[in-house]
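There is one chain below, alone, in structure tokens, taken in the form predicted together with its partner chain.
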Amino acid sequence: MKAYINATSSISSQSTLNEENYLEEWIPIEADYHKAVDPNYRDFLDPKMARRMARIIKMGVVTSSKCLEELQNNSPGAIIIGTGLGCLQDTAKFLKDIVETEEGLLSPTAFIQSTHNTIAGQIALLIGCTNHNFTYANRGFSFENALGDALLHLEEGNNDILVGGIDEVIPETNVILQKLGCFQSDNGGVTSSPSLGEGATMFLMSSHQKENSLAVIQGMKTLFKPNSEEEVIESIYGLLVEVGVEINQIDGVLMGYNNSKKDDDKYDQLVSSIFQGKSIYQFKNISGEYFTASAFGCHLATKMIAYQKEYPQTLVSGDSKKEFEYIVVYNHFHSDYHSVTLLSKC
């Protein structure tokens, strides 16, 4: 089933938000991981809210908002966030208070904030949607769960779906994400920056070409604990098959790298195999690595095929390209959890 994109929007530690600067300047990372800039939350939100809601809630609401702009009754199929960790801010403050109150008086509100669903409820909330509503807290498939469950609906007949992967770094979880190791460089890779990331990134979906049509999703497909290299491979032909695609037709690869040894060797080896020659793009120098990322790859690839044009500091190797008529997103969390993901022109 084809997805036309119809609108995209995200917020990450560049300036994605707007259309007018998007990706011109490059802001330097002060933060030691790719901090997200926050938009005046004010411009969108009445300042109660903006001053109530949780950071990770008002960047949902502030990049669903921005897609639903593209759709005249405002009122989406279907609602449907990835979120690895969920709501941090308010799980870490409800925590605190019970340490030290210990389980005392507590207000409700950060325990009320704190569900993984909080996001989809609230921008249905805002909007008045009823429709199908569902949140994916799945690891490194949290975005693609959300994007299977999208397809899935188009599909069925359903439309106008808005879907999106968002997550959030609280100072709390920096620390500990730094002492399990995870999401952080080793300095191996291709770029000297932090690895963890945050960010919000929303796409708005049907299943036939509207005139604000951005893209197409030709298809994804995700790949778990496969055994070897030649099993990713395999799966990454037999998606091309299903949708009639040839190797030799893809423009670009937009690969996860991260900055660690580790992972970074995996998208190497598809570089000296499968995508041997092709144009290799990174994303996450943008996004940073967090387990809906690759939700900004597909965001990048969608900027990449409407405007017909490669970002700045995105090119790993091959030749810099002018035209774009299919992109891979491929993607990888800790060679656990794989997907792959294409795109092209309407």
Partner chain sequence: MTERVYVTGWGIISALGNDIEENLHALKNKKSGISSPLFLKTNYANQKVVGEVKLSNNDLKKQLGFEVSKTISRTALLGMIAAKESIRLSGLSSNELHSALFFNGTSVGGMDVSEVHYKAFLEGEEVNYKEAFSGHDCGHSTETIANYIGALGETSTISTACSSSANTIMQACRTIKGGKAEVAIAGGTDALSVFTLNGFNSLKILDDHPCKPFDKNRKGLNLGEGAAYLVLESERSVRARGANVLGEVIGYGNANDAYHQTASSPQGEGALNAMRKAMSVADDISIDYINVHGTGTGNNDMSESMAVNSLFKENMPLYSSTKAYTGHTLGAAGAIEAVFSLLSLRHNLLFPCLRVDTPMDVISQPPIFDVVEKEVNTVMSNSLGFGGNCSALIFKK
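Source: prediction; values computed, not measured. Residue numbers count along the first chain shown, from 1. C-alpha atoms forming the largest set that superposes within 1.5 Å between two forms make up the rigid core. Compared with the form predicted on its own:
With the core held fixed, N74 shows a CA shift of 2 Å or greater between these two forms.
Next, report the structure of the form predicted on its own; the form predicted together with its partner chain has already been given.
Single chain only below; no partners, no other molecules.
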């Protein structure tokens, strides 16, 4: 089932929220991870309401609001969000309260706001949407599961589906993950562990093309713990065969290079085989590595196709391209969760 992307919005470590200066100026990363650039939330939210919201909720509400502008105050047919760890800020607050009260009497507010589905729920409450509302939390496939659900809804005749991927970093998890060796401080070099990131990315999708449609998701495949590179290649070829696209029609490949030698080697293997001679791009130098980073990869591919533009500091190898008909987004999370998504012009 094809999905037409009618709007997309993203908050990342670079200037990706506003159309006017989209990735025009590279912002130095000051934290020891790819910290998302927070907009002035007062421009989008009531100040009193914003003060009561956790940061991840604000990121989700802002990006979804920009997408929903296309609906002119109508409710989306469904709200489907993917998140790996959910609302970490409120989770940490709840656990801290447990310790400080010695497991005594607690306010339920922090617990209620710490659950993964709080993001989708808050968006629905703010816009008064009573339609399908679902959250997927499945590690490296969280966004892919949300996108798969959206494609099923479109196939069933529902339209204007809001789907997104969102994760945040808090100081506590940043320290824990680095001590465990899961991630490393961002220093621009290649190491044994990837650079941690965070962000919020939203899409508004329909089953038919509209005047404002930006790109088309032709299809998607996921692969868990493949036994070999050949199995990954077969999966990619399988997707192309399903949608009737030849490998020589692919104009660009957007990959999840993350400065980790172990992870990047797997991308290099595909570049030297199935994607040999293709223009190779990266997106995690902008988003960093997190459970739903592939959502930002699809967002960047959508922008490249919609505006027929190659963005600075994204080209890894191959010729600089001026026209994009088909773009493959290939990502893997810690070598276990592999996904490939094919996007094209409308």
